[in-house]
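The data below hold one chain only, encoded as structure tokens and taken in the form predicted alone.
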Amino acid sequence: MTIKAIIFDVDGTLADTEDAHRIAFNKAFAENHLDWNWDVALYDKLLKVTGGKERIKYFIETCLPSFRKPADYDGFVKDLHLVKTGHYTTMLREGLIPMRPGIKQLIAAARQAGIVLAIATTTSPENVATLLRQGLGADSENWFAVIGCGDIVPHKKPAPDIYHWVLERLRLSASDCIALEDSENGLHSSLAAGIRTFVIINNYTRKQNFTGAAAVFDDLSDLERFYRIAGLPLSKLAISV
């Protein structure tokens, strides 16, 4: 089977972003005079909900039953999330969120080999653009044939909508692609779209259930092993990037 495209998740997959998101949420809460604090244990539970705005709503509805919702509740959540995004992108621009091991090398090797690159994520377009520019270079958005992110589909992961959207625009079948994910929700999303999926775990997701994954890795520091298991003909390319 010839792999024509690699579809990447972003948060936790391209870079170790999740704790930075948590810190940015807390800064947004403080800036809006809310006495909310998401510690690591709570955020681990909240990550079961995909999407930042959805995560805020879930927190309010499950942890703050007495919270008086503003008349424009959706607007309140949207504005709060915008403040959070500002703090998060500042952290990215300051170089505080590194790319994960092996990611730059994999992307460089895939480009050399003519394999199409794409992104399927629930994070915002601003977050994706800033992370790519900071982590891969000023023109790196152009390396990806399709970038699917944010609220462009009706249902976020674990629904397969974002992967269907990306596949449609790539004009490729699921069997032509592989996906890289870091979470159970992401895995469910890509598998539901019929895509063979490899998981790169992080501290927040390592205890999740990855049944159905083609393989699970701590990271991609051993790219040769990943290439071999994934069936990618990339072993001689871009290892030193």
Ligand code: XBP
Second form
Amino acid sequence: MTIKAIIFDVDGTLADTEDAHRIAFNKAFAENHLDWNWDVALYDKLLKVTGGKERIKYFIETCLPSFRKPADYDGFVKDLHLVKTGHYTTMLREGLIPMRPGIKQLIAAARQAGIVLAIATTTSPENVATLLRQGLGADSENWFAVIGCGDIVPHKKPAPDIYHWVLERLRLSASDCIALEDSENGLHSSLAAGIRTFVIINNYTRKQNFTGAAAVFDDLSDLERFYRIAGLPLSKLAISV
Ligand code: XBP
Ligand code: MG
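Could I have the structure of this protein in the form predicted together with xylulose-1,5-bisphosphate, to go alongside the form predicted alone above?
The complete assembly is shown below, putting the previous chain first.
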């Protein structure tokens, strides 16, 4: 089957972003005079909940039994998350979070070969736009035919909603596409949408269960190997980025 589109996850896949998210959450808590601190071990547990707002609520509801929810609890969480997003996008703009090995070359080669690009992510739209501009250049958002992100769907990963949303707008079937993910939640989401999925692990996800993945890679530094395994008619020699 010819691969017509590659659908990219963002966090952990395009760039190794999760620890920057963690730091941005902690900056937002401090700015709001909350004595909450998400260390790596706790964040590793909280990452099983996708979506920053959902993650904050999960933390409150499972770790802070005596927390008195404000009258407008949703508004409190939304405002706190907006502050976090501000800190995170500032970190992106400071160039602190590079694209992962091979990603820029893969995207350039796929574009040159006429393979459609798309994004299916849980993260917020501002984060996607800033990461793409910072990591791939000013007009790179236009390289992606469809960008599905944040609250656009009712159920976030591991539900398949975001991948269904992207497939519908690509007007492609799942069998025309491959997905690149980094986490068990992401893999469950893309597999539930019927999409052949390749996993690139990172420090937060390396111990997770990737049953069902077409293949698992440490990263895409060996692009020829990835092309061979994925059945992509691309060559690393074709482009220079
Ligand atoms: C990862 C997520 C996001 C980020 C934080 O998204 O679950 O929630 O951790 O970003 P994906 P927000 O791997 O699907 O790209 O705070 O904006 O949600
Ligand atoms: Mg991810």
